[in-house]
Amino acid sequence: MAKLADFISNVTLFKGLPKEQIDKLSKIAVVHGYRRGEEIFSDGERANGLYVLFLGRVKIFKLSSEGKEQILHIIEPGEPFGEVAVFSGKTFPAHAEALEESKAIFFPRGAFVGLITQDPYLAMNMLAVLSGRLKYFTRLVEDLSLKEVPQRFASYLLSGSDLKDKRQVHLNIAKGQLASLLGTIPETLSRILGKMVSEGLITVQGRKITVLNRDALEGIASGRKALI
């Protein structure tokens, strides 16, 4: 319980809450384990609470009527997901699936809403998280509708570069999943990777990508430069 409380207190959603509130959250929390590829919830399923990822990685995605997958977000440890359920109490708007062996902390909607009414600080944290998600999805819609795939991939590389070494990008998902996140197919992504390598913009070693020409990538991301 102490380990769980320590983790919860460091989650962005709950930062700044007094110890008594963290203890209350710990008491209503339920930890679920998931195997790689296991579904956590499905699009249209009744939403009865929210999750915070404790361990592993989870993809949030939609499926078209033809079965094409569009990844919306990759959830990392400490991130909440399914949070819309807290306010709507209706259905989940997308699918959630474990990308690897994972654990998630589940907070039942009724008990969680009760805590929000007791502490406005928690409500403010919740609004901040939802605002951040809204900005992210607004940018995602803009990228998918207005930008070509090379622009999206260049932006992904620039935003995903290591904080200590701006040249290094470590892909934490398979290339097929990355293609889905970028709204394309693996074959197209492979061609773009090949072109960037041949033009001397990047090198690729497994899941490690080294950026050789950041200025050129910025030009592609902004649309000022075309990938030949």
Second form
Protein chains: 2
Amino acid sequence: MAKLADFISNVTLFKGLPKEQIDKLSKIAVVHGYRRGEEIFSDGERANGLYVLFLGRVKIFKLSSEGKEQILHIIEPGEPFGEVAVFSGKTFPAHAEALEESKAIFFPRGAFVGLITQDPYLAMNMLAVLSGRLKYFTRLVEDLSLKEVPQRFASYLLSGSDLKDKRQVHLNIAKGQLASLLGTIPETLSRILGKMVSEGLITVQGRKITVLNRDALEGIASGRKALI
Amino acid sequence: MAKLADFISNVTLFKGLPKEQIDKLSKIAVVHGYRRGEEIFSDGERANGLYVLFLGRVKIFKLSSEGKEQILHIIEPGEPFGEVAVFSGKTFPAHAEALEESKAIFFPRGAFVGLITQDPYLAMNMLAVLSGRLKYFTRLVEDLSLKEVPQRFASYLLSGSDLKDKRQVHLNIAKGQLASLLGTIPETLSRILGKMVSEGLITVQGRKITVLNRDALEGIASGRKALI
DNA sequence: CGTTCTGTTGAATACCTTCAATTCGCGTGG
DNA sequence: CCACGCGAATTGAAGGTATTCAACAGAACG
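Can I have the other form now, the form predicted in complex with the DNA, not the form predicted alone?
Shown next: the complete complex, the earlier chain at its head.
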């Protein structure tokens, strides 16, 4: 299990922990595999621990009574999920499903809480993770309530092409899933993509989007400009 | 300052802490007063600590570029606020403003973090607080994205009249503020109230709302029924 | 008792969704 | 290697919910 301990020591949540703690964590860890589309846990289900994604991609989402879905998070390898239920309430507050073949490490609640109370460093890391999530949700609420869909999409695009002014953005999820993440439906997103293309702001080839006019996109993201 | 220590020991965040810790907390605490409408901190402002509300009522909110507001939270006495910035990033993720004459206890970041690393109990309490907030936001996102305004309002009403089947709900904030909390505007809320009254579901006298037909409201809250 | 903020009501509009019909893309199997 | 089939994506037309703008009524406060 050297490989597992190795991975664990590189997870942000566990960064900076002494080797001894990493070993303890490895001992209580259980690895689960999931196929594309498989449910990991469901909203309201009793929670007995938390997960850290090892491989693949997982979506955390809510479902309406009519079956419409709102994605809260796309989890990437190294990120924890299902952590809320460990510290408050005893049930998961949303659904989790593998978007592709995935592996996740499961940490049973009791043992994990034990480690946290013994290691202030781990506690601080966990507090940082939860705070980061809260900040993210704050922005999500802001987007859903105060911005229109083109604004949200423009922000999404720009945040994905932030680093080293690369113009190419490769969507890591299907367009329909992106729509759900942006709080809309595939049709609406498709129309917005179409408009942006016809205005010369971007080009789209499957999941590959090229930003042609960054300034205009920033104008839309900030609400200063609108799509025609 | 016996009174302050007394209050602090009754705050959920500090529940179960030994007297010694409470004393330390009292020593690093600073009390601030705010008048109605006064800003406590603003979005993006550098954060040097967290607050616990002592008296009054505080709204945590986001503003759009056009000035529309979305309330994230109404803080009641005993609740902490501004805590996210202590553990992640260094700036407040939203605005805070006193809705009425208020007093808040301020805990400087460094000293507070020091106490947390010394007391696992305090750390666990803080984790529980953050998790609770996350759960709350999960529901807020769900409401904004997957439910219509009448549904949100019906849920709000019912959660306010939950205990001991009391039919009277007294709004603790102005209707305009409630609209902002529900992710809409005063006009829309007013129309919904009007419809519910004319359908005989409720009566409204200022801030006093009486539930006449709980079943119908539950139908609306769950999305099974609609308003005419 | 007047001024100001809060709440209400109406008409027009905007944005997004719904529904339905195609088209595209891709993996599977012949 | 090509054809088939199925889910994903696109496009059009119609409809619905909420917002905007504007005017007015009412409550709160000094």
